[in-house]
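Only one chain is included here, represented as structure tokens and corresponding to the form predicted on its own.
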Amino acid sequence: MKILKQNKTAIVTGGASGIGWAITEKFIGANIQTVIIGRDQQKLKKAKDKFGKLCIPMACDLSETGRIPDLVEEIESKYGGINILVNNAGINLKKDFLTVSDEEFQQILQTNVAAVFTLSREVSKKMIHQGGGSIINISSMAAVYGLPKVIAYTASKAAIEGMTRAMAVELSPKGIRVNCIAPGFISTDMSAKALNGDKERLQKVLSRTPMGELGKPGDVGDAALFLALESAKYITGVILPVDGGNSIGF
């Protein structure tokens, strides 16, 4: 098998599990050096063992936004220019609206929104200096629907979609494309926590999904790889649903 010359470096946050793992797998399959950032050392090691030398694990809690500028400097100095950033890391909280505390709400926004802003800002500075790049944010159908019991997560993903458009308008003239993938209901550990034991919710999901099944993480990985590369060179500012038609289902 012919080995392609590796010539791109990507950052995938939350790249050691779920959708992030699938994106990492697709990138490495395309010979993209991929830095995966996460908090769980064991998951990072598992990903490194699986994907080999092109996978570079880095442990960091991105909710501690003050650490992000130094992290980006370290990645650039050790591994070269950053061509692709995938803001995938996120946390959820399934809880009745009336019982969500201020602290819980802020914790979700800190990880899902503030960290995305800070990391994107710092990486964008590097991308502008090197002549361009691609940023991909990961949203959710929660940004479109009024889903019960996920008020903070919903707010965070609506913010991500708005940030995507604003970032695209400012950064695209500087050579940085900014797009967003909005996964529907994908079979991951996070979705399992929301759907397992809630047959009514699962049935509602499937009944309004024209394709009639949950998506797979690799479906999102394929979309991310497309948006990351030159095949999408004239695409910016889009919110791409990967949802089996759920967002247009009845």
Ligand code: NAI
The other form holds:
Amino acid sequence: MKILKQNKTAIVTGGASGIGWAITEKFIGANIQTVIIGRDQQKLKKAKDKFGKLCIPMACDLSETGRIPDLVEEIESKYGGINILVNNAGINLKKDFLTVSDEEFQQILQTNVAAVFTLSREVSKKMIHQGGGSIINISSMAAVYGLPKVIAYTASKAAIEGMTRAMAVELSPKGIRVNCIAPGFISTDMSAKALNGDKERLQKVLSRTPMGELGKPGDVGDAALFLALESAKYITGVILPVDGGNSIGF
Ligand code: NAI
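Can you now output the form predicted together with this ligand? The one shown was the form predicted on its own.
Every chain and every other molecule in the complex is listed next, the one we just looked at coming first.
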């Protein structure tokens, strides 16, 4: 049975935790039917229980990019057109440059870059067919300045910013706006892993953040909602820092 078509349908990858959870919360608050894709069934169920009927959980490991075309087909046929895609899912690895193996490097690139490419390509085909859409990628301060011990993550997020611009010039004439949010340091499981137990790094982060504190996932959620909707209808190809000033801090 087809679910009754809402105003808009979004896909948020990694939507069952951290920043993705907050983006999902904002979208559902705006009556946007939101498909969340993740690997962890329990986390997906928890999100479904919290968000209710507008939230559609789908389990998929996006690093297995061969599964993505069928996944997108299934979402479109079951839930109607896809208007918004947020490529939020990502993984990090904090390790000295000299000790990162080829496999570890590839693994980060596979999830943070290759999966974003494949999913964006497949969703774009649907968006073009239905007359347009909005894609939002998630970058990081690692793409802005040199951050030690995150070589693969840095490579992946620099790629995301380049891909945002390349996608924007090719897809905007076809009605798809492509933008990117570069979060600063936001309180989530991922940042806790990188900062907890590393007082020096936390101190460094806070000392160069003019607003003096970590961001909240909802801060990124607000920016994603803005970029997703008609409020940003003449905006494409931008990298929007949501960082309390971290990227311009001394
Ligand atoms: P998180 O670890 O809480 O959430 C990441 C989500 O992505 C999880 O739900 C995870 O299951 C999902 N995911 C990872 N690999 C996947 C795969 N192969 N298939 C499907 N789902 C997968 O992390 P957080 O902090 O919410 O990060 C979200 C995004 O924001 C990431 O792209 C991250 O790089 C980015 N970011 C986070 C910052 C922070 O301070 N927390 C700062 C800058 C960027």
